[in-house]
Structure formats: structure tokens, C-alpha cells
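There is one chain below, alone, in C-alpha cells, taken in the form predicted on its own.
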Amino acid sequence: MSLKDADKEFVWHPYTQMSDWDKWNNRVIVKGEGFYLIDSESRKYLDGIASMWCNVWGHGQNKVVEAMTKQLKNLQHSTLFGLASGPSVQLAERLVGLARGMDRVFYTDNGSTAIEAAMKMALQYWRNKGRDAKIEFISLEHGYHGDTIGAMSVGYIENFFGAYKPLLTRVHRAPSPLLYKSRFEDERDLAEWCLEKTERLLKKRGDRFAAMIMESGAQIAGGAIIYPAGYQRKVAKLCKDNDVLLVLDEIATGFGRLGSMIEYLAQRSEPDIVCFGKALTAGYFPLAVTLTTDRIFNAFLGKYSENKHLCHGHTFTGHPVGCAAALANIELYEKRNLIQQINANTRYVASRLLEFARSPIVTDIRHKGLLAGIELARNNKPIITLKNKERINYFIMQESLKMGVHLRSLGNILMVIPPLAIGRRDLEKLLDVQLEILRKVERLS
């Protein structure tokens, strides 16, 4: 049986309507070269979505791969339950140095589990402090934090998670500062309104809230919503004033995606707990971290019989190969001046987005760093299906593959979210293809 036939027969793909899979001429990726993916029939595709927003350096031999190979030869896996490993200790020290204000590092496997650990830390922190009533969470509308139970609860998106609502805990929502289609003309006015609503919620239920959880700098899966200047800093102050912990999710927005290595530092909004993942290992290994302050950590100290310790952990927590990858990745960021390159490419993307803005079906563009969301609508209605009844997200993916690029849109939002170290020539190709697809959508919608 060929790889393509075996894929159709046995693999259940995420966020995919499998009844449509046969008509997609599915591709099976067998190799990577540079920023390109190569399928079983030797066709090449520019990785236009950074392999789900996490790839940094592309594919092939580099210092990160070398570090992983070396680690595999020395120690394949060792638990953190009752032991430590050299790479996990070294990486923790490195991360605390980068993420100023944080003091402790808890390891998990992926972004969703990092959020789950953060939620459990927040709840147990207050319980250990004798504040048992603080058991609720507040988050932002349009937020997304992962697909596990707690993460779905705080990052609820109806289209994604409606079927699982009976599993979820109740969470209070503060408004997200999305200017598009709001009643405000100025984002500063919108931000102040959102802050007033958030403050009202915090004051009303601050004695019940354990933490507020929000993405740092921007909401990505919720529609590439970029926060107005000063908004996140003011949210942090509101949380502090109302004795509510602030948990920041930098899983997708940290490590350069928005132009800063540590986004909360750029936002001047120090959290109590922060989560990193995705680009942490350059996208080469499943590893995530939840960092916190000594103030939080110290509340978990005591006699064993008091049961104050954090009861959370995973088989592959702090995997030494993942930690070795992250250490080499951070070193490569510095050696290659990657943040500087990202900011140069950010300016190029901004100049190219002017071409998209001239389209009659582009109604809003939201951009920061190497993230852009291009909203497609006609007659003020989101373009969901085309004249031939084909769904726009299917169309965008299939057309991009025909042109040698892999793209996934967020419904009617065309996303620009390339590998972080992408070169100018490949970035130009990516935007050229997206512009060509936009022209096709104009004709077919």
C-alpha cells in the first residue's frame, strides 16, 4: 500500500473533515529542505504556516539538529520525577535569564498542557494561601489557549469547542480589543472601553477569581487580533490592583513572532505566570514551559503532610532532547541576530500589505511582526463559501498547494505567519502566492 493510500485508510487528521479528504489529493510529506516541505511524489511546498506557527529555521542540518543528535547519543530520556537532567537544569537557568521577573520553570509537553499547569498553579496557590473561594477564571473573548479541558474552558471558541461544552468549567469573559466591526473608530477609545469592562468584572468578582488568562501581545487563532499600545500593561495593573493573578500565554506569540523575544517585556506587563512553547525548540521537538515567580512557588512549600506540592507532571516532562534543542535554538537566535531579521522582514511585510489593502474584498488588515490577518468580506459579509459552493478555507489550501506553498486560513481570514527565520526571497514568494490567491477569490466570490 502506498503512503497516500495508507494515510487515507488509517490516519485521522486534526481539525479536518475526513469525508472531504479523498477529493483533496492528499500530500504525504517525507522530507524537508530549507523552508520547503517535500512530498512522497517529490513535489516541493514552501512552508507558509511555519508547520502550525512553530518552525523557526526551516528544515535540514543546523546547530539545533546537531544538539538533538548529540543528546540522543548521550541520554535519550530521563524522568524529572525525583531526578534532574543536565539539559533541563541548564535550560531553566537560561529561560529565567531571558524572561525577566520569572524565577521558576515547570516543564510540560505542549502549549495546552502548559496552560493546564498554569491553571492548576493558580488555583492551588490561593488554596495554599487559605483563600479557598478564589476558584474562578477570567479570560478574553476570541482567546485560544489549546485543546485540553482547562485550555478549552479559558480559550473557548464556539466553532471549535461547542460539542465539548458539557466538559468545560465556567469562565468569565472580558471583551477583546478588536476594532474591526466594533462601534469605535479609534482603537484607544476601544481599549479604554474594554479596560472599563474588565475592571468592572475584576472588582465585582475579584474575591472569586484565581487568575486572568490571556494571550500576550495578540490573539492568533481568534483572528490575528493585535492589542492596542498600553492595553496589556493596563490589564496587568488591574489584575494586581484586584489581587488576581495574571497568566500570560506566549506559546505562539513569544520567541519573536511579534518582533520581541519575550513579548510581555515589550508590553511592560509582568505576569505572575507565563507559558512558552512552539518556537521554544524551533519547532523540532514537543516541549513547553510554564514559568512563575518565587512568590507563587513559595506558596507550594511546606511539610509533605500538608499536601501543598503541585500534583502535576507528564511522562516526558523536561525531555532532555527537547531541552537540548531549546538551548541550541536560543543560542542560534543570538548568534544570527534573529530578532533583528524578524523586524526587517516585518517592515517588508508591512510594505507588501498595502497591495492587499487595495482589494475590494479586503475589509481589514491586522499586522504585527511576522503575523498578519487579512479579513475577506463582500458586501460587509464574511466570505465563507465561493460561488461554486466551495469553502474558502479549502480553496485557499488547495490553490496554494498547486502553486507550491502550504497555507491554511482561519476561515475568511488569510493568515501571514511564516517560519521566523524565512529569507527575503521565500517571503516574497509567499506573499506573491497569497496575493494571487486573493485575486482568484475576488473573481469567485
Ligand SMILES: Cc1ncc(COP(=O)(O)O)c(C=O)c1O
Contents of the next structure:
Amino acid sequence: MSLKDADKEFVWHPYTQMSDWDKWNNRVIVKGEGFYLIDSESRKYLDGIASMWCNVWGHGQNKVVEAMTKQLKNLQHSTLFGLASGPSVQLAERLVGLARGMDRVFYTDNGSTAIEAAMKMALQYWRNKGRDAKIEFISLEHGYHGDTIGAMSVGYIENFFGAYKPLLTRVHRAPSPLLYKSRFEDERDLAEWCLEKTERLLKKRGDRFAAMIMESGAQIAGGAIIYPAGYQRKVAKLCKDNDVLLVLDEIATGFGRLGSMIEYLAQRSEPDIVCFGKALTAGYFPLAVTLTTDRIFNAFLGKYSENKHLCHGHTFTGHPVGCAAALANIELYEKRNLIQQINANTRYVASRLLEFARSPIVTDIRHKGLLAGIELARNNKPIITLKNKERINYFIMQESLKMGVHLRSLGNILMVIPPLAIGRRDLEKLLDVQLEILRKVERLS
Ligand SMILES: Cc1ncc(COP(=O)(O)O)c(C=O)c1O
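Starting from the form predicted on its own shown above, please give the structure in the form predicted in complex with the ligand.
Next comes the full complex, this chain leading.
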């Protein structure tokens, strides 16, 4: 059986209506080369969404692979339960050096579980302090934090998670500072309004809230919503004033996506807990981290019999190969001045977005760093299906693959979210293809 046929027969794909998949010309990727993915029929696709926003350097050809191979030959895995491992110690030291204000690193193996660990830390912190009433969470509308139970609760999206509601915990929601279609003209007024609402919630239920959880700098899955200047800093202050922990999710926005290595530092907003994942290993290994301060960590100290310690851990927690990948990745960020390159490419993206802005169906563009969301609408209504009844996101994915690029839109929002170290020529190609797809949607909508 060919790989394509076997895929149709045996694999269940995420977020995919599998009855559609049968009709789909499925591509099976068998190789990566630079920023390109190559399928079983030798076709090449530019990795236009950085393999779900995590790829940094492209595929299969750099120091990260060497470091992982070396680690694999030396020690493929040993647990952090009762033992330490060299790479996890070195990486923790490195991360604490980068993430100013943080003192401790807890390892998990994907973004969602990093959020679960953060939520458990927040809950138990208050319990260990004897503040048993602080058991609720507050998060932002349009937030997304992953697909596990706690993460779905704080990043609840009805369309995705409605069926799983019975599993979820109740979470209070503060408004997200999305200017598009709001009643505000100026984002500062909107931010003030959001902050007032957030403050009211925090004041009203502060004695019940364990933590506020939000993405750092921008909400990506919620539609590339970029926070107005000063907003996050003020939220952090509100949390502090109301004795509510702040958990920042930098899984998608940290490590350069928005132009800064550590986004909360750029936002001048110190969290109590922060999560990183995705680009942490440049997309080479599933690894995520939950960092926190000594203030939180110390509340977990005591005698075993007091049961104050954190009861969380996975078989692959702090996997040495993942840690070796992350260490090599961070070294490359510095050696190759990646943040500077991202900022130069950011200016290029901004100049190209002006071409998109001229389209009659582009109603809003939100951009920061190597992230942009281009909102497509007609007669003030989001374009969900095209004239031929095809769903727009399906059309964009199909068309882009035909044109040698892998793209995935967020419904009617065309996303620009390339691998972070993408070169200028590939970035140009990516934007050219996106512009061409936009022209096709113009004709078909
Ligand atoms: C902000 C944010 N948090 C958490 C996650 C979940 O990460 P993972 O898919 O690695 O579980 C994602 C994934 O897209 C994300 O964008």
C-alpha cells in the first residue's frame, strides 16, 4: 500500500473532518530541506506556517541536529523522578538567565501540559499558603492555551471544545483588547475599557481567584490579536494589587515571534509563572517549560507528610534530547543574531502588508514581529465560504499546496507566521503566494 493510501486507511488527523480527508489529495511529508517540506511524490512545499508555529531554522540541517544526535548516542533518556539529567540542568540555568525574574524551571513535553502544570502550581500555591478559597481562574476572551482539560477550560473556544464542556472547570473571562469591530476608534480607549472590566472582576472575586492566565504580547489562535502598548504591564499590576497570580503563556509568542526573545520583558510585565514551548527546541523535539519565581517555589517546601510538593510529572519530563536541542537552539539565536534578523524581516513584512491592505476584502490587518493576521470580509461579514460553497480555510490550504506553500488560515483570517529564521527570498515567495491567494479569494467571494 502506498503511504498516501495507508494514511487514509489508518491515521486520524487532528482538527480534521476525516470524511473530507478521503476526498483530499493528501500529501505525506517524507523529508525536510531548509524551509521546505518534501512529500512522497517529491513535491516541495515552503513551510509557510512553521509546522504549527514552532519551526525556527528550517529542517534537518544545523547544529541542533548535531547536538541531539550527540545526546542520543550518549544518553537517550533518563527520568527526572528521583534523578537529574545533565542537559535539563544546563537548560534550566540558561532559561533562568534569559527569563529575568524567574528562578525555577519545571519541564513538560508540550505547550498544553506546560499550562496544566502552571494551573496546578497556582492552585496548590494558595492551598499550601492556607488560602483554600482561591481555586478559580480568570482568563481572556479569545485566548487559546492548548487542548488538555485545564488548558481548554482557560482557553475555551465553543466551536472547538463544546463537546468536552462536562470535563471543564468554570473560568471567568475578561475582555480581550481586539479593536476590530469593537465600539472603540482608539486602541488606548479600548485598552482602558478592558482594564477597567478586568479590574472590576479581580476586585470582585480576587479572594477566589488563584491566577489570571493570558497569552503574552498577543493572542495568536484567537485571531492574531496584538495587545496595545502598556496593556499587559497594567494587567500585571492589577493582578499584583489584587493578590492574584499572573500566568503568562509565551508558548507561541516567546522566543522571537513578536520580535523579542522574552516577550514579558519587552512588555515590562513580570509574571509569577510563565510557559514556553514551540520554538524552544526550534521545532526539533516536543519540550515545554513552566518557569516560576522563588516566591511560588518556596511555598511548596516542607515535609513529605505535609503533601506540599507538586504532584505533576510525565514519563518524558525534561527529556535530555529535547533539552540538548533547546540548548543548541538558544546558542544559535545568539550566534546568528536571530532577533535582529527577525526585526529586519518584520519591517519587510510591514512594507508588503501595504499591498494586502489595498484589497477590497481586507478589512483589518494586525501585525507584530513575524506574525500577521489579515481579516477577510465582504459587506462587513467574515468570508466563511466561497461562491462554490467551499470553506475558505480549506480553499486556502488546497490552493497554497498547489502553489508549493503550506498555509493554514484561522477561518477567514489569513495568517503570516513563517519559520523565524526564514530568509528574505523565501519570505518574499511566501508573501507573493499569499497575495495571489488573496486575489483568488477576491474573485471567488
Ligand atoms: C498560546 C498557546 N498556548 C498553548 C498551546 C498548546 O501547545 P501544544 O500544541 O504544544 O500543546 C498553543 C498551541 O498552539 C498556543 O498557541
